[in-house]
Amino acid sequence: MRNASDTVKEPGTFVRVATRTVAVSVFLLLVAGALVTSTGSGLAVPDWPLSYGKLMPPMVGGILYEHGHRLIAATVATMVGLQILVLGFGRTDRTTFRLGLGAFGAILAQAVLGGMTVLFLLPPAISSAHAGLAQIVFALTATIALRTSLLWGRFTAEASRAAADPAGLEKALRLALWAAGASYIQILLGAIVRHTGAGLAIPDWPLSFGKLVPTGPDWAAAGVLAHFVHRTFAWVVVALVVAAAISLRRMRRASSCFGPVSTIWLVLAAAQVTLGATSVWTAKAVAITSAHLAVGGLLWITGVLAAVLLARRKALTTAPATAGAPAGAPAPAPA
């Protein structure tokens, strides 16, 4: 009996490379926009969706950032839509074209929000959500470019030659969903601290006005609540990365990937803790304040991509048996 996913061509060169630069350009379309906010930008250019009232303002300060981005944008958001038809022409599975739509659709609003930025000057609420929209539409995309990739098609192969333990494999799915979450309620936290100007609220690091915690009249001034927030709320990420990534790092039996993403999870996470103390001791350094939120992106979507793999390997297990198969055959792969 035929399984409804044997209907699906398996993706070819051509889809492969371009879901993957499509994946990547969103990322640097995100390094650019955190190059907007660390140079403070965000309003060189004064109107929307022109520049000055010109297609191609002069290129000069801040509007090199500003229109640069709007560029960038403009090219992302194109190739997001062409990705659908690739999707749609190179047969990709239902789940994967409807992300594409998803991608698509997302990354026209983040476009919205992006104008509404600049119309009504920046508000803090409509940036953050500008920053965390912009995160949804990097993990569509890279789970995209995951599905479509050859690593996918090996991933699926494998998992009818390698054992697994289900309760084990439950456990890590779970730790990599909470890890993943907190990594995106991170990103907010810090969209919040970048769009509320609190950046350096608190001066010091690790510390906190030289305490463990502020103290009466250090709460007093402006953003220090936001920004001793998102530097606690760091510590419960990394708490729970480090879990998640060593009971992932326990399934590599289930798959050989499991370990090397375990790996660059933990690095990710140490990187990232470093970029946050080093962006306070250099006094929000535009390179460092950039490759913090890069990095942050970064961990985000490795444990999207984690919790997406250990799903699909779940998915793999515990699928049922196909009707008349022999016994011991390897269960059907779902879509």
Given for the second form:
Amino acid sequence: MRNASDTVKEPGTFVRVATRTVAVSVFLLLVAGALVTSTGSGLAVPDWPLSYGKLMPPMVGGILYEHGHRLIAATVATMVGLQILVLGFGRTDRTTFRLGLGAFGAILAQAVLGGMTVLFLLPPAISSAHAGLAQIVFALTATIALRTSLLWGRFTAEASRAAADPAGLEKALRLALWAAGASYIQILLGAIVRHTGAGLAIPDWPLSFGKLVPTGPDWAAAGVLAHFVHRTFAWVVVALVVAAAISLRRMRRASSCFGPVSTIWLVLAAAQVTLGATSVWTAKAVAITSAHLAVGGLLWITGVLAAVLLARRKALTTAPATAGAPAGAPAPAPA
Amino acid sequence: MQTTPPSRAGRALIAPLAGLLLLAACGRKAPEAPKDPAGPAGLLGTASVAGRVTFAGTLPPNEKVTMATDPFCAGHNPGETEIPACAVGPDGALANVLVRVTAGVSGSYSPPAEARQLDQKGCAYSPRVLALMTGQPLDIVSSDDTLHNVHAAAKENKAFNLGMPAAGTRYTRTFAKPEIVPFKCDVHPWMRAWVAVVPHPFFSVTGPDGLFEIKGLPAGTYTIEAWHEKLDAQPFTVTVADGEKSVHDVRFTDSSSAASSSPAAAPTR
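Got the form predicted alone; any chance of the form predicted in complex with its partner chain too?
Everything in the complex follows now, all chains and molecules, and the chain you saw is the first one.
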């Protein structure tokens, strides 16, 4: 559909709005999926791809959440597919186009995993993979939205005006990658906790059974290990996010967006810890556990986008002559 | 009747065929008596164990739900509905307790042909606790004119999730291995039931009066367990002779580790 000789131009308003809409829709799909598990509705519809043999069953009880999730998923998958056309006809750069193809492939795989998790009665491995792949789709679509945004163009233009310390950029990028990676691992750990029913395996917080670390007989109960690893690894994520956010803030002279992103990152980390604790205190209130999943996704995406911006800035710093090129110009543009 | 002897060519053909048949017959093992994989048939006796299950203390609170998410359920259960996980009568009688022999039974028992029935009625399972034998059919039916799903979260047996889209829907399932299978409806998360699969016929489930009776026991010593979905199981041991009826009451308490079971009366014949 596209080749290297295609002309890359600044994405138009339609492309920008479309990609942003897709990314936001994927986030809403994540929230809908969180509601399915938080309300225990994952098997409220026993068949797939139809629902009780129909396209549209009565939306009662848990069917509202499960079939609603399926309807939203079908709509969002179609949007992600159409996004490929938008990116192609909008003459965006090759990397962005490939990200679009990847997002579509991932959301199709995600649909298959969703069907499998219903047909195999929510096996934790498949359900956790479904949760993990959802965040990959979110990262891909959010990156596409970033690369086609006005911010991306401004960011590129800024690079030609403001100098940046290469060592500082390198350090900030490394920390951002670590923080994003840790956030993703924490998402997978959270998915395991969620899908093995270990959310209340340790009933108190911040202590565990009244102690810093559970002792002998505490470990015998189902789910304690998964739950404890999730809540302990949370502090590793927090430490990495704080370090990465501080490092990013130190680079704020290199780009006007680094400061705000750093602040958002720290606020999300604080909110996520609070929601995790509140999930335990409220015995997994539906709204709280769903928000915990949603903010976890935002925390991960902030790390991904920070890393993408830093990688871009680093590439522009090492290739200043091309800094003023259009968004994602083929030859010098980093992925 | 005169018969024509086989020709020379016929004899030449018959001889090797006969040899092959002889070889095949010699190579085949002598038929063995079929083995019963479950062992020898179990015996039925004339002893029984009966009693009453009660609860003393502060009950674990029952969940209260509103069923507004489904107009059919809300119509049958207006306002706030208490889910009777702990159903205690005025004199402490505890319903929905499975009382079953867990040790002391030998031999295998054939399941009865008649099916047990688990109904979905008024957006609740009826009965909430049901016991049957391994291999005995379970009829799962719906009397409700709304959608249910029946999700049997079995661990030892094959788990299943069936759609019950309308009143009159019926499925029949059997379970090959003993376990207590949790049943739930994911459409209506307050709907819960337990189906106990037992490898012998020595079990009973208490009704609202808390009474149980296990009949047909051969003389012997048995470990019996009283199981409740919310409370710790209460095991006890009885020894019965032929024709004897041992009476044994079981008491659950709010501190279930302190709960006790004790002979209520001398054995009667």
